[in-house]
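Listed next as structure tokens is one chain, alone, in the form predicted alone.
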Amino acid sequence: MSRASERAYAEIRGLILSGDAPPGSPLTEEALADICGVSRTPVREALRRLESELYVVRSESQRLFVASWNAEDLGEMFALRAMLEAHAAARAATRISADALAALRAGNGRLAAAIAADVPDVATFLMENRAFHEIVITAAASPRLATMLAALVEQPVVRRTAARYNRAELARSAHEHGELVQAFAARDAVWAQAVMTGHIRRAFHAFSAAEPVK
């Protein structure tokens, strides 16, 4: 892609991730490349790749729209997402440095922190889970599945999750991502595996309960 085209690409991804640009709502190459500050060639190219990687959808009519998904796409995605992170956290045990498992600690005890305070941080949970998640893929040593993982770990659903999270759950996250630690500092890759698979599954049905989706 030509460095206008990704531009384009992250700032539509971007309100796509904020949630600026909700689910559902539509999208124009004329209003986009306003909001880019680019030609209509750039956001064209950017909304083929945005829309190979589901984060827009094209109807029969050919208009563009933010992906919006059902109970059925939501269930798939989380499966798909807790055996392909479950298989790098448990490739990740067997190889992750002693940098990478302090960087592990000490990120989740900034997230710890956040959710202790008054008012839960929730950006700054988002920002550090997301840092937690990235090292155990890196750790993993495998770009084909850190590809494979992208988009997925990346759909605003994950962010949506998390916002949606009481200060227990947030709680219950922080001290799953603890026992990963534990897992990985023991280099038990049957353990870390199980812990990520299950920590992947509590949020599905922290999503599920709280927003149903048909």
The other form holds:
There are 2 protein chains.
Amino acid sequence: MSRASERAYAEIRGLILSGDAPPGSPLTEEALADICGVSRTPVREALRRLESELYVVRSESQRLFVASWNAEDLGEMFALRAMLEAHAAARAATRISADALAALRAGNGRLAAAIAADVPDVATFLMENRAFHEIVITAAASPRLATMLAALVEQPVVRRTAARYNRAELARSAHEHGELVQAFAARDAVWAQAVMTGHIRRAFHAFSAAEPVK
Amino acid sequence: MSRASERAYAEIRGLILSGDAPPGSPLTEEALADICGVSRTPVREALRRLESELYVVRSESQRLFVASWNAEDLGEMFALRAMLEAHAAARAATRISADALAALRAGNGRLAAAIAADVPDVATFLMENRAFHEIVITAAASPRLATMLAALVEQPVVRRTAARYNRAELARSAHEHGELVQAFAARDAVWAQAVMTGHIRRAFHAFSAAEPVK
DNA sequence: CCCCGGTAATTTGTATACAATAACATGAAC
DNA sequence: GTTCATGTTATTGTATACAAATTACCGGGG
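Can you give me the structure for the form predicted in complex with the DNA, which would complement the form predicted alone we have just seen?
Expanding to the full complex; the earlier chain stays at the top.
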């Protein structure tokens, strides 16, 4: 995708992620074209992509809306994510490079230190958390798996989960990441898979408890 | 998607599935527009969709080609399919309706009878096989899971696997479907998941043995 | 013979105009 | 007051023209 449609994609995605375009709100091509400063053509391409990534949904009459979700959707997304990401962890355990493993260890060390020092910098946590999971997915070396996971993890509602952690949950998350590093170091696929399954499912339940979906 | 782009999508997809557009061959918008009898605009939309469904791949210079695969890709696709479809079977076991279960039983009965009577009608088998798996996926009631599976199962190379079965493999497949029906009737998610896992993995190994990828 | 520029040809990207379709509002009939 | 028909408006779908980028080809130089 080239310049204009790429810009439009980033712009519209930003509107959705920031909440400026809330779930369920309609998206018209012309309005978005004005906002992005391009014509409708690249906007249409961006919307197609956002649709395939489940950011937007299309009504039977071809009108587009920001995707919304209910409790059932959320449960479904996390169940799939747990399964796929645990599979990724299992693959990563036997494939991860020494460099990548070191990067995981370093990132998690930084995070643990910040938590221990009682510096609950949420932005830092989100960044480190994201980097951790991305390294694991890359190490799994399965492009289709990566694509599928991206469709789940990039969903705004899923990204929001980690932002809601309290201090105890941050510490728990960092501890689980630490255990994953151990499992990777031991090249133990079964162990890694089990830890990741629990890691994701606990994240889901902590989030559900904290922010019950209407 | 509306008339012209829908037609273009079906037309181009047909070219890929039939082999008229073999893996690796380039796809230019104008040529496809001529073939489909529409302008480039709906062709572009169709190609975007085919790209998101992995039928076509895009080079770094934005040129499109029919997707190709190697042995590693094939193994990856089947590993993912086994995991996802086993999950679908597990969900279906506790959710499937009496009607859907009856449809599975009936379809598999027809198939078993045809095999027993030594009528190896491949087209019939493919149709029944496809219907069986589709009922299971529908019964799983997880739209995201269905989308992910479709991206795998619809791949030409995957669809080809079942077409290569010999008589013994047909019988085996029908028998496994029968066991799945039993597991569903018993509402046994663990059993259904295990049977489906083996079913897909055996299909993969039978195919790999019969048609080693260059 | 190979390599390197430069130009022509091909291909994709974007903008715009117009057509088709769906949503909406208005008003008449019951 | 409700309902249905109809015209109006808004929105999406398609075609086309042109711009930008990439590729291919050709000629000259090393």
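Numbering follows the first chain given and starts at 1. These numbers come from a predicted model, not from an experiment.
Assignment of C-alpha atoms to the better-fitting of two rigid parts between the two forms separates Met127 from Glu60.
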